[in-house]
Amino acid sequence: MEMTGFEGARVRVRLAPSPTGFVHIGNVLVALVDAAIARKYGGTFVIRIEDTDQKRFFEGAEQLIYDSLAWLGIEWHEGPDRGGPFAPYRQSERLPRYHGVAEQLVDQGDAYRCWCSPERLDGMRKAQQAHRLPPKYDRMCLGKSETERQAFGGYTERSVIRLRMPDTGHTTFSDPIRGEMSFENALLDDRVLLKSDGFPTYNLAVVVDDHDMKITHAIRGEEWLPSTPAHLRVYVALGWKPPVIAHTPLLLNADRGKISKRKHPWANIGWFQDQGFLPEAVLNYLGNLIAFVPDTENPQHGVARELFGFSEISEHFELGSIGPSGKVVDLDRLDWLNGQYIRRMTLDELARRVGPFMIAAGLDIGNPIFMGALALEQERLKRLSEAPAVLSIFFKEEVYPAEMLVPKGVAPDDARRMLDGAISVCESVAASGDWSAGSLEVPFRDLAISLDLTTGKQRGQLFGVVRVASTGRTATPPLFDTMAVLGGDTVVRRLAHARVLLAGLGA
């Protein structure tokens, strides 16, 4: 862990998020990144609210992101719902401060006031594409006063701040994730740190916040990497010691393009939730793109544990090793993983959570007949939202296609003598009083023989016939298991309208 300039200190590190709609995927990578280095070194995880885009301020967003957070189950310390000792911890009640700074900068010299108003800076910005000029503003208003400003066309009165960069030289330093970073000071931009409704930028704000709250680790997206030169910039202006600022690799799509949150939906974290993806799966996802959890049951060396927690991924988090190159995130795989712990959860809890997508799509879970079904698809199940559809067949009848009774290679007339034969056979279960299982497949097997189907294809096409007359559906869970937990009555009545519907089939 890299603890250059604050050896001895309490580590704290913040996630930033703003306010502007849902929460993104990437920032909670950068949520857990956080919460694991605080967890394993003893320190303190800080929300921070940068709300000062009031254009693009979202309502509700700003407590979508506890919840988000908190479904996952990632603990943070202090911030606006919580408090600490730095409140308050929204950019926009910290107003006063930021102005001071600006102020100071400006009159150090570090800054200067820009009074290019919007259409001139377009036509600079154009001017510079079309001589491949690298783009940064030209400092039109640099050494003016705005009287002097006055005297040259495109003017405005609503002035902002910018930092003015070095003209020479590099701006260096040493990212953990990434190693030594150099950028060259005379392609740098005259970042604007105060904006002309007096909210400040990202570029000012992150760094007084992070001074202010005593940040040692400033963990980012790798989207900051080329804003990092104008924070260290006001940082020596300002005579502050910068925290550690590392930048996380962004996380790809399948196809190692960057995330779309038109094509992506899962951009929104909120997705899982709604897809029925458990946090403890996507947390492991996560904590499997950027910590290294050894098997330490297996013997083998560089062997890496499949299922964890927090605990584990805090416990061998190390930030050098997460790497710069992009994270993708599959689907399937999440897909699997998410399968495991269902697999694993007792019957109880698993009817616990799917009971909310059981009850949306108006299935009574109240039903008797809830637990047995549940207990049959379990392994089936990849996300809680299939639930209902998997389970559909147990609560409601399926409309189906007469032709489905017909296995390929069978006449109707023989898929007629099938289907009479189950019948029987049901019927005669059922008034036993003993419907099960195990009671089921003798007598059924016993039809077999006596239609003469004694090959294993034929036994698969005198199951299928009973499969989908049953249930509607060609796969299912066993089928005498899937036929117990209907009951007699239910497949009864269910193979007698199958029987109606291949009687309009033509011999």
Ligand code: GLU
Given for the second form:
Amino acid sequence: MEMTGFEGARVRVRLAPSPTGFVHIGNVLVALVDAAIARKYGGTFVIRIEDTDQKRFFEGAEQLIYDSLAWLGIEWHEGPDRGGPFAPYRQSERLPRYHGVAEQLVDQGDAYRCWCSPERLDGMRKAQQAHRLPPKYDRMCLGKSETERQAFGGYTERSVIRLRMPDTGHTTFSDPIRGEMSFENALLDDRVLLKSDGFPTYNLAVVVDDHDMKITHAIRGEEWLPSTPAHLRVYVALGWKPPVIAHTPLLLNADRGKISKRKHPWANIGWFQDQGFLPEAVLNYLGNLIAFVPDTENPQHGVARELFGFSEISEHFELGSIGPSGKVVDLDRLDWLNGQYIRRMTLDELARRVGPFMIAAGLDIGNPIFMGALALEQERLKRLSEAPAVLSIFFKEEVYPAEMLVPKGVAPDDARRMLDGAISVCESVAASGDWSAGSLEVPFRDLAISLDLTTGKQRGQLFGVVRVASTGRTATPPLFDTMAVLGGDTVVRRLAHARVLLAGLGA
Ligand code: GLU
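Structure of the form predicted together with glutamic acid (GLU), given the form predicted on its own:
Following is the full complex, with the preceding chain placed first.
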């Protein structure tokens, strides 16, 4: 694995998010790759905040990054919140350093000042578009002093500094995920390094900081690939050794298209938390996209393990094995995975996780019925956020139409007879003092016989009536278990109410 360079110098990786809004799931994937590498090779994971775009700054976004990673259990070692030997870790606090480097590049002739006004650049871009040319600065300012430039149109006092790309040759590098990459220099734009507001662009700051912070592996999403030749040019001009640069594959929606913030709310990692996905399930899911964790019980078959955590991800992670092609995010699979984790939890732990969702829905988790009800749903629950809706039948009466009490193919009179029978069964079981799923079973079987409901379908209709009458729903966990948790008094009361509803229906 020569190309990945994990041997030798101490590995240092970084996540370099721009605090411009919510935390994108693609950034979380990169963070997981970084954390896995740091763990596997005993390296250091740095968070650096790339807040050089003042126009896109979003209050609170930085904290959101820390909170999201912490929620997932992803750990980092250096950063604005943790400090470290290369502080400050926010680019807005490192401006003098970028100025110095930009001036040095100008002095060397590797960069130049540009006084073109935004209007001129805009006009140039539109003309290029109209002629189907790639967008590229036309070098109007190259080789001119400010006074010389003033003689031409489209001048502004507020200058920027641009990188001068070579006119010939290729910029090549080896991406551990994608292999050999090559870009024709003549096609590359002279990108801005320092803006007129005195802030560096991403393209300058990322290079200076990766160098200064001794980053050995710069891992980022595929969308940054077109910027890499410019970065490499800066490294060469400054005589610095670039880190290994790798571009992780894009995450795709189920149609294999790009994720759009508008159409795919799950582009935002916060969505998973709001929906009641467990962090361990989300981490497991993302881990699945980047690492093959073998099933130790089946090693010879090359079967992947389904449930695993961060330590297995880092143990089996190989940068070269991720592959460049996009990874589809399959929410059905994640639902399944989440359900698996929910099933494996102790009931107390599940109650703790579900609690906030119940409280937000106004359901009282201090109610003694909560734990019994939750135990019944544990097997079926996929997202924690579903809990209030499925558990509410235990906390409050549902409002439902009388027609729901009459199963298909059953006459209202027959439904009334079934319900009358169920009421007397429930009253006597409740009176016996032994109200449980087991004690309901025999008398209900006898009731079916006495009502002459002999086929499975007919018995199903009876239970259908009782199910709706006691819960207001047509689908619930096993009926007698549900009735047992509800308690005799509640069931008897609800059945009586249902009987009143049914009385209002015709024959
Ligand atoms: N600031 C860039 C971002 O927001 C960082 C890209 C990189 O890691 O180089 O993703």
